[in-house]
Amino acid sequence: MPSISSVAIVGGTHGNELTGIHLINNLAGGIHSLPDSLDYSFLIANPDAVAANTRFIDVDLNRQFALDNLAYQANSLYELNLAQTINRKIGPKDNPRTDLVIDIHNTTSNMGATLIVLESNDFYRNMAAYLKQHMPSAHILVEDEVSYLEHPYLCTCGRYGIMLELGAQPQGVCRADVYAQSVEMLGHILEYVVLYNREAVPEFGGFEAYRLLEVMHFPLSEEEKILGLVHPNIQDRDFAVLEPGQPMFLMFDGSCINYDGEQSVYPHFINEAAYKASAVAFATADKFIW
């Protein structure tokens, strides 16, 4: 079982996500313990992006990191190159000198603390059964529609890696509830580690976890104008179930568009601001014992 030596904690991948940002900076500067045994870098991945307090200057670097666009060799897109650049310092994605990455990200939807996997393995499965036994409030969100390295995310330059998600919490600001559950989201994947490498990680009994299914966008006129809001019976609710004919959109005319799935699922990013542009209401998922 190879140990985790390298591990590298990313903030600043959105410039206006700032609970990352001030984690990074704290644990430069000492205010934080961390465990010994571990060797640790620290990045804040956007600086520019930090710099104007936007989400990136020309597009999401946290959609970069496909093997393609790493090896494309002539752009003028800054986050692009700025992957590459990443990827060289903490990858390279297809043979990473860096064992787990961790990227702290914000959400202006009311997901509370929630951890990203990309992988269904012992590893992270692991990982996830310590995180809720000792934080039960957090959720465990698997992300495995595709392989691990097919996905474009910048925590896909270390041979583990896994993004955690706070909110709710507005872009450009930090609250300090939200970086209180990140310092102690951080501290118990980092308790793990140490327990995984000394071979004294417990046995853990299932634990309640959710699998993406789709997103689910707006709905929109034939010039792409949005036609209705999220149903107030949604909104501020991740996680919670959306039954078979229960209302999923309140049009501007006072109508409603139900959901007409054949699966109870579970609305999560619900009214997430940074998907507005692609006009992305909410994504599902599915909700199973791990």
Second form
Protein chains: 2
Amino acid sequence: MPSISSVAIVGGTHGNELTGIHLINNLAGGIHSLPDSLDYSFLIANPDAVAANTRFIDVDLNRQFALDNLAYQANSLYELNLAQTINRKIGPKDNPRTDLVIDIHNTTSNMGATLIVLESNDFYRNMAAYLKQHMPSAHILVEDEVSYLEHPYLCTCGRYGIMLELGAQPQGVCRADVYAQSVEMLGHILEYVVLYNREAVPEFGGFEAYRLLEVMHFPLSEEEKILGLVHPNIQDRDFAVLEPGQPMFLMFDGSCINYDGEQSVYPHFINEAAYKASAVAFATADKFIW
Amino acid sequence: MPSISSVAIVGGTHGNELTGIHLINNLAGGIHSLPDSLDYSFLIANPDAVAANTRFIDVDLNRQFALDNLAYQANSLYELNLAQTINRKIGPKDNPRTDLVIDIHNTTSNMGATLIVLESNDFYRNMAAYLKQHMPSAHILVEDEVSYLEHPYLCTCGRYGIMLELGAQPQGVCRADVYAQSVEMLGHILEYVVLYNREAVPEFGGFEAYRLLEVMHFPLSEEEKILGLVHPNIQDRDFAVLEPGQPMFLMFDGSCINYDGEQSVYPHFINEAAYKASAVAFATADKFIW
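Having displayed the form predicted on its own, please output the structure of the form predicted together with another copy of the chain.
Below, the chain from earlier opens the complete complex, with every other chain and molecule after it.
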């Protein structure tokens, strides 16, 4: 197995998610120490969106890294051009120069420190296991509903790519506690990479992880007005179980909509501000022992 | 004393503060009942900003209601024109047709339900007392550093004007618990107005209130980069005391900056996202018995 030499650490893929932006600036400024056996690059991915304190200028940068998009010719969408530039710099996706891309995100949902992996092979499983061992509060979320290369995420232009999702934090705010979690989480990820390179990764037993199932939409009127809100029983309780029949939405008229699925699910990205435009209230996951 | 007949209830003055927007839509839709002895109008103040899910298009609408601004001729700033339109509709500020303007806001800071009044006369004092009596968790914030008419806030185009500030809630999110607080708070304010009209306001004893002192800026480098974050000891502790010598900022390098004032103060608007552009970390207040 080839070792991990080049690591790109990325923030500001969404310009109003401040933890990664400050972290990248501080890493580049030498404020935090990193294992010295790796070759780092630090990237503020969407500087125009950072300057405007907005998620994106034209389109979501973190949805532009599908292979088809990266093959387009010149076009007028800022983030589509930017994705091609970034792909040339740290990719290209089909033959990457970067061994590992770590893309740092925030969410307004109360997901704590969540590692998102897009494949379930041994490299990612052991990374997740190492993280859970050293930072038990961290959550592991597997999004492998499509293959790694089919994902449109920025991190997929590395040979390996992961996202660190940190919340709850409002857009445009940087909380000290969330920042500290990002430093801790990144540290453990890099410790694991060093072990991996030394072929010194221990055997790990099973651990709790979540696998994305589906997104749940707000209840809408025919005119697409929201008719209710995420129920207080699930607000802030990302990764806690939601059983069939339990309340899911509290309608403005005082009534409830209960979850009518057939299995227990684990809501996350609950009330993520960025999903307002698509009326997504939360996502569900299955819990499994990995 | 003239009674309060016409009440304008306003949301969406900032387009990404969702509580008021949903509340106005639901009030207009008859979902919540209101005392029937008053004459209501409901206003989504900045519909373009609401549609764009942003605080404002060109400039902050809630800073455009100074008398000078309202007297300008045609200009190219969307919100300055909008302020004039609103002022014609529910003002004009120097001779208002609306007796009371209630403008509903959200903050990313943990201020709970805060009533902001801009004068300290008996009408507002009794309103605040009534609210504290019926909703003891509510905070009262007095911003009377300038006269009522000198304030640039939208609510000042009413004969009386107040702001309801509800948090913590990220921009672009609507939490059920915060929404419920807005309904409760508005209800108590209107109950008070009905009592006022009936000349049936009881005598109230003293109660806790806060008066704005100053804004505190993030520690900045010469290049105006932020060097540290709000200290975890004060994060989420809006209206808790900050004593001289206590930590105020946690620097990225691990050091602290302590509060070096001479008196105890009460931070609020702690990590309000909208104040990022001006690098304001929080505001301080004095506590007093009103």
